[in-house]
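Given next, in structure tokens, is a single chain: the form predicted on its own.
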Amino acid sequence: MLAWDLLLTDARVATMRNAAPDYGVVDGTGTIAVKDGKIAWIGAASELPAGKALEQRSLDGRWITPALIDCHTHLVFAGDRAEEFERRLLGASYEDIAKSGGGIMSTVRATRTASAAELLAAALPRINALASEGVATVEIKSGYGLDVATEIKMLEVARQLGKESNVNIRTTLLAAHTVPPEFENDADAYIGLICDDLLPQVVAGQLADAVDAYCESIAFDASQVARLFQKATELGLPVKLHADQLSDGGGAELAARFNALSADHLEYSSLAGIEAMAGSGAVAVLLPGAFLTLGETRLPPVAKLRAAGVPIAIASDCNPGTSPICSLRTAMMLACRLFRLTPEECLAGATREAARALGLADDRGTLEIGKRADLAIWEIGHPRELAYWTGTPQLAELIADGHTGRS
């Protein structure tokens, strides 16, 4: 007779398995057994093998989906940019704000001066807000330090967030976010600092799971990013890229060339870039919060991504400047409204495809035997509601790595 830690019965289950139609819904009354933090069995109650569980609970018809995954955030930072937001609404340009000391450099200054304890205290409410919506895995980027000490501090705080919450944290080094003032007009030298000094320290301390960069005319060009990605690859770290957000700088092609986990934004990506991503297996991460906040009008090429078979993920891009949205559910809703994704695409984008964008597809993102028991239990009539409602507390319970906890 089988023995389980937890048995959930009388549920409706959306597995979100790849290529499964209609959310991968289990036919009949759904049941999930959990053992050692993994899904040990899943299926219709009529097919449940004989076994005993330390804890057994009826869910009374509630829905279970994979726990959500936010695969692109900048959650660790100090201060905010609400004053700049107000100034822009009153007519100030981004250039005006930057010249007066605002923009990303205002966040860099605040983050550099903040202690690790202050950064942790500021980030905890953000991570808890995501968890309250059913998120069990969050990627957090650095990039507001732009010097060795602060980038390392940010990554250490991000790691600590995973110990302080019921959320699994994946960290990404984004030191190549923009050129810091100390290297004004010498971006090549700054890339050299990252490659020769910062990256080896990050690898030695096991502080990052991936390396990211911003490939854009206002940040770093393709040759500079390629140099960074080559070094990251040599050190055994996968890469991902902020690509083609404001112009077609060949970011999608560059991401594909280095077998990037993902290319993110993509509003200006060419067909050649999309086809290159399809060939490499890179995930397209769409960020509707930034699209909305910046008032963009150039939509990402969703139809071309679909036609090419590029997986599409959705993320909050939570950050103080261009996406002050600490809600993956809101990002899903916006992806429907702004990008015309379907609710099923949005749920897949925040589960199955988000896992792919983090290199975790073998471990989570769908409900299958052997995968991590990250389960979101919902008070909903159908999973399509998860990209329909906003501001409605529909999460009944989040189970992360097999550990239960009421929302």
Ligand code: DI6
Given for the second form:
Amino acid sequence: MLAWDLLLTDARVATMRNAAPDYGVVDGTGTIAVKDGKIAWIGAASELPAGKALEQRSLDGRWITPALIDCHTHLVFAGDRAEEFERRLLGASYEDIAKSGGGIMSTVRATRTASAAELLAAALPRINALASEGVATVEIKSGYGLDVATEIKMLEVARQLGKESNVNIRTTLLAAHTVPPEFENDADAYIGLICDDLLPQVVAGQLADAVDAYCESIAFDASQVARLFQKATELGLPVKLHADQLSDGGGAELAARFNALSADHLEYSSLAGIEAMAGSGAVAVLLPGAFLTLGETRLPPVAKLRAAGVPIAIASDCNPGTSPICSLRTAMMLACRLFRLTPEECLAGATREAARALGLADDRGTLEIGKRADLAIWEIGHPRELAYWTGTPQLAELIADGHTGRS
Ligand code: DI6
Ligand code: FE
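Shown: the form predicted on its own; wanted: the form predicted in complex with the ligand:
Whole complex next, starting from this chain.
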């Protein structure tokens, strides 16, 4: 007789398993058994093996999907950029704003000044907002410190967020976000500080699960990023890349060359870059919030990514400058409407492929035996509604790591 911690019955189950048609839906009434935080059994009720559960609940026909995964956020930061947002809508240009000390540097100044407790207090509502829409895993980048102490402070706060919420946090060092004023446009010297001083400390403290960089004409070029990625690889950390967002800087090719987990944005990536990503297995993370906020007109090459078989993930890119959108469901809706992804591609992009973009495809992102029991239970008529609606409270319950969060 099998023993389970939790048995959920009378459910409609969308497993999101790879290559399974139609959301990987389990035919008929579905059942999921949970043991020690993992999925112990999943399938049609008629095939359920004999077992006993400490807790058994009927879901009365509600849908279950894998909990959502936001694989690209900058949600630890101080201050905001609402005043810039207003100035831009009143006609100011990015250049005017940057020249007057605005842009990323205004967030850097606020983040350097804020205490860890203040950063945590500011980030908690954002992480809870994501959890309230069914997100159980969130990737959080540093990148608003641009000095050793503040970059480490940001990563420590991100790790603490995982302890103070029921969200599983993955952290990414994005010290190579832009060149700080102390290095007066000497990007090479700043990359040297990251490689020789910051990165070894981050690895020693196990503060980051990956390393990222902003490969763009206004940030770091391919050779500078390659130097950083070489060091990250030597120290055993996987890499990911903000690539080809505003111009074709060879970011997609560079990400593929270093077997990056993902290349993100990609609006200006070349066919050669896409084919290189197809060869390396890198995930394309599309960020419609930044595309919309920046008023971009160049769409990411979705048809070419599909044709090349590059996995596509969707993320919020939650950040105060180019994507002040703290909602993965909104990003899914925007990916359909702006990038013409299908609702199934969007849900796969916020579950299965988002897990892949974090190197967690074997652990979560689909409903399969042995994976984390991160389950989202929905008041919906079909999973396609998750990319159709935004702003409606459709989450009935989030079960994270097998814990129902119910007192
Ligand atoms: N790409 C972006 O759009 C953000 N960072 C990046 O690498 C911008 C972040 C900000 O404006 O605060
Ligand atoms: Fe970003």
